[in-house]
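We begin with a single chain expressed as structure tokens, specifically the form predicted on its own.
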Amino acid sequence: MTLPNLAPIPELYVSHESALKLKVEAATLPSWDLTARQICDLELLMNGGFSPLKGFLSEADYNGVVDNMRLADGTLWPMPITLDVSEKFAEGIAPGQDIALRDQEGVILAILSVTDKWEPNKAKEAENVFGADDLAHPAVNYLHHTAGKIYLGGPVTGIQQPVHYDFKARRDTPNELRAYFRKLGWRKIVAFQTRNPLHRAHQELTFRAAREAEANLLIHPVVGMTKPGDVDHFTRVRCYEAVLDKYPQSTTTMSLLNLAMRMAGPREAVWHGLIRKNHGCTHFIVGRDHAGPGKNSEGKDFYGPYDAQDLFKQYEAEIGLTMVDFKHMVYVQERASYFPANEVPEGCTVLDISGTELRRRLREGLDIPEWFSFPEVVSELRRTSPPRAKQGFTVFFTGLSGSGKSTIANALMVKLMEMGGRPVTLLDGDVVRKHLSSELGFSKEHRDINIKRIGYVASEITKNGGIAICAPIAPYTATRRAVREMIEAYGAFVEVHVATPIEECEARDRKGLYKLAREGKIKEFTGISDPYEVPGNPELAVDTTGVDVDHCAHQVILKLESMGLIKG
């Protein structure tokens, strides 16, 4: 049997001496502060994980990749690796210029020699790469709402790799893994890509895959960006480490991959294969609905369950890796062991727990059986995902001025403090204006900034297990949605629309604001000269007309109880 090609692959770094010199020179160059995704991409460009790429794609390479998964020279490459920047930054940049690429602390990581600058057709990129220009796809959403409007392309000169303070012993470059395989004399290496915690079915699957391929096993989880809502990588790596000793030490190793996933299904599977080839692997497990993002805006899966396997098979020889089919493993009660779903003995009872069911059991503090997962993994997940009644959450009141938001919010705060158990913080609109946003006016731009500041503070409170109660007017749907996304990364977001009609609000007019707005003395006043966009689907709507405050606050308490956030 011949050894796999484990010779070192080209990296884009310069020598230590050259790097020191370049750092000094780069200090005078225009600088681009890289986003989290761009840092992941740059690291894999520099260390050879994205070989044969020598930098961010030129326009010709980008067009080839988008159109037919090939670089301009015909080389197979399925994913656009582009440096997206803002229009404002791009105005001062021209091809032939060098720019310094910095991390979020301002450290210079590399120099980009710009050869191309263009405005891409993002709708076409979404259609071709992700299969649909559908904002329900996280990468398409990112493309339209987060990524810059202009792309820069050109070769990269690596000065230093991004610094990681976590799990340093588990992070290996492609060449470090190749050297490790060489040293141990491993001839066949099957890579397992994962962005989820490992449960017993995964262990059984990887055991079988390695046995069938007569190969050693590389557990190669992604710790860069994954799908919004995924378990954070700190928790996942602790879960992986907890079960690593269930594998034979002499034939299994684990390394972390700082990849920013795009959840592009079939194209992503081919991309993952090329990346694992660069890391010295010979086989790759391609899963059912590999790197699928879930449901589209019509409630259907973005990709068919075997589309990724079919596309990988089509390019298998060119990728240079052998595909190992993912077998969907299920637990057979009578045999007390796992079987591939298509090999279950007739008449036997199949047990399975979906991801949704697992999250429900964690949220409600219910039992998770040992046949499904290892106690060590469940213990780690419970630390990160305690039952809902112990998690932080945010109650976000929205409504017109004078609708009763602040009054209900104050009553709710007192009721929650009476219950005890978690710290409660009230972020009232007027108080926030005084302490956090005193320099802001009331233009749409300034209102959005103010609401996002409230959302950021509430997300931090939620993340740390507290209860945040917010009571701004928050008139715009898009801003409320942005705040919801910010908070739901850490806990529940409960939107309460205080739907008191404007006639009632104006009749109260305790501060005389409506009168001044009618007289034109206050510009851009919500409900009079500026719109209020009514929430389409709040968790709760209350109208304070002729209803006492205690009743309204009690309605919120009942909603929180029904959601499992508090216990009565």
Ligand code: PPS
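A quick note: this is a predicted structure, and the numbers were derived from the prediction, not measured. Here the rigid core means the biggest group of C-alpha atoms that line up within 1.5 Å when the two forms are laid on top of each other. Residue numbers count along the first chain shown, from 1. First, how it differs from the form predicted together with the named molecule.
- Taking the list Ser86, Ile502, Leu29, Pro387 and the motion between the two forms, the hinge point where C-alphas stop fitting one rigid part best and start fitting the other is Pro387.
- A rigid-body turn of 13° separates the smaller part from the larger between the two forms.
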Second form
Amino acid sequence: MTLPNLAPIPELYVSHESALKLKVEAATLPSWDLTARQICDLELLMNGGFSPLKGFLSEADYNGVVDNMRLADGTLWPMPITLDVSEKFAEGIAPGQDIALRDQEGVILAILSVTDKWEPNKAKEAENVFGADDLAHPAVNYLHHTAGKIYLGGPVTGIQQPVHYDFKARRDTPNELRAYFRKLGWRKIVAFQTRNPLHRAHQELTFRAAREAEANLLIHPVVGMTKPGDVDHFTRVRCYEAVLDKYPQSTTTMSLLNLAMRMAGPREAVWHGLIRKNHGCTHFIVGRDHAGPGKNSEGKDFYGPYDAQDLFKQYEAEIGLTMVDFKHMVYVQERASYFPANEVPEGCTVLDISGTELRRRLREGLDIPEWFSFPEVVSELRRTSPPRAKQGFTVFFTGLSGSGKSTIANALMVKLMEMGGRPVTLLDGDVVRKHLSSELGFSKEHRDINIKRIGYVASEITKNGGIAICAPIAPYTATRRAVREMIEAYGAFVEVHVATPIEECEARDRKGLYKLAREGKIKEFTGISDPYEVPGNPELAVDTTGVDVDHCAHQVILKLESMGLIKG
Ligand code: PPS
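Moving from the form predicted on its own to the form predicted together with the named molecule:
Zooming out: every chain and molecule, the one shown earlier first.
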């Protein structure tokens, strides 16, 4: 049997003494404050998780990766690991220059010696890497709306690891895991990648995988960044701890991986394999719809359920890791055990609960059967996801000036306060502009800042179990989506389009602003001289023309009831 190569792999860190010296010298360099995703990427670059990369991709490497999953020298690498920065920052930077990379508190983590600076073709990157330039893909949305316009590339000199205060004992660098495997004499190690809580099907699948490969098992969950809306990693790790006890003693271990996932399906599977190889593993489980991003803007899956397995198989030898492929596992009632979906004995009854169904049951406080999950896991999930009627949520009205947003929002607030149970906060457009955004005007940039501030406050209210009612114009789709993502991390986001036509709003002209806008006395006025992007898929649309406020507010109440957010 060939033994795994568990010798240490190269890291990008300098010695402790050099780091102290560099830190002082770096104080005078231009500084880039890394985003949350860049911190994850940097950590895995520095600790060898992304080996053989020595830094953020150069332009030639980036082009190779985007075009054919290869670095310029031909090495297999499927994911662009790039340092995206703003145009403003990039203006002052030229190849040949060093920059200090800092975390969000300003601590210097590394130095980037810039060799390349370029403006990427993001549409091409989206098509090639994620399969479509479709904003429904979270990484494509990130690429266009969060990532900076310019990429910087070059080798990285590591000064120190990003600091983590949570689950320290469960975080391992590739070399720490390699040393652990060496110490225990593990020769075959099968890794399981996950971003979800583990239920019985996963436990069964991973246990079978280890048995089939005659290997030890590494549960290797991602705790960096996963898909927006996923269960937070604190809850998940507590769930994983509970499931670890279900494996035969000393066969299985768990380590947390600070990876920022891209949800790139097949390419992501190859990338995950390379990362696990760097962590000393010999086998890797690829199941159904590996790292799948969900549906595209036409409601179809971005990738086929087994595309990831196919691509992995194609590159298996080069990745240097054996794939353990698994079909979807289902519970067979008559046998009281789990089977791969394609091996179910004939005539037997199959039971399964999808992720969506599980979320519904948690939301509505319904039963989650023992055959599906472990009681410890269910109680952990219930602790962080109380039924919807007890969670915070946000109602986000959007619409033209004078459409009736504030009036309905006020009526809704009063009705919700009458019901009681949760604190209600109204973040009305005008009120916010007075208290939170008094220095802002109506340029696109300022409107975006204004809406993101509202989103931030609403997300905090939602997180803490309250009800936030927002009523700004919020004319841009991308910004509304960003706010939705911020809030859905903690509770429901109910977008209500107050779809009163502009003719009606202008005829009302309650504040006299339309008249001034027509006369050119107010610039950039929404609907007249500035765009309003109509929501494509709001939870509710109401037109206030000829309808009284009470009726509109009641429609919202009915919607909230149907979503289980309030009890009728
Ligand atoms: S935005 O785009 O969401 O940031 O706008 P918002 O903060 O909701 O705007 C609140 C009110 O500002 C008044 N106002 C304007 N609206 C649109 N365009 C321009 N240029 C403008 N200048 C002033 C307007 O009365 C908005 O209030 P509502 O309640 O919507 O009528």
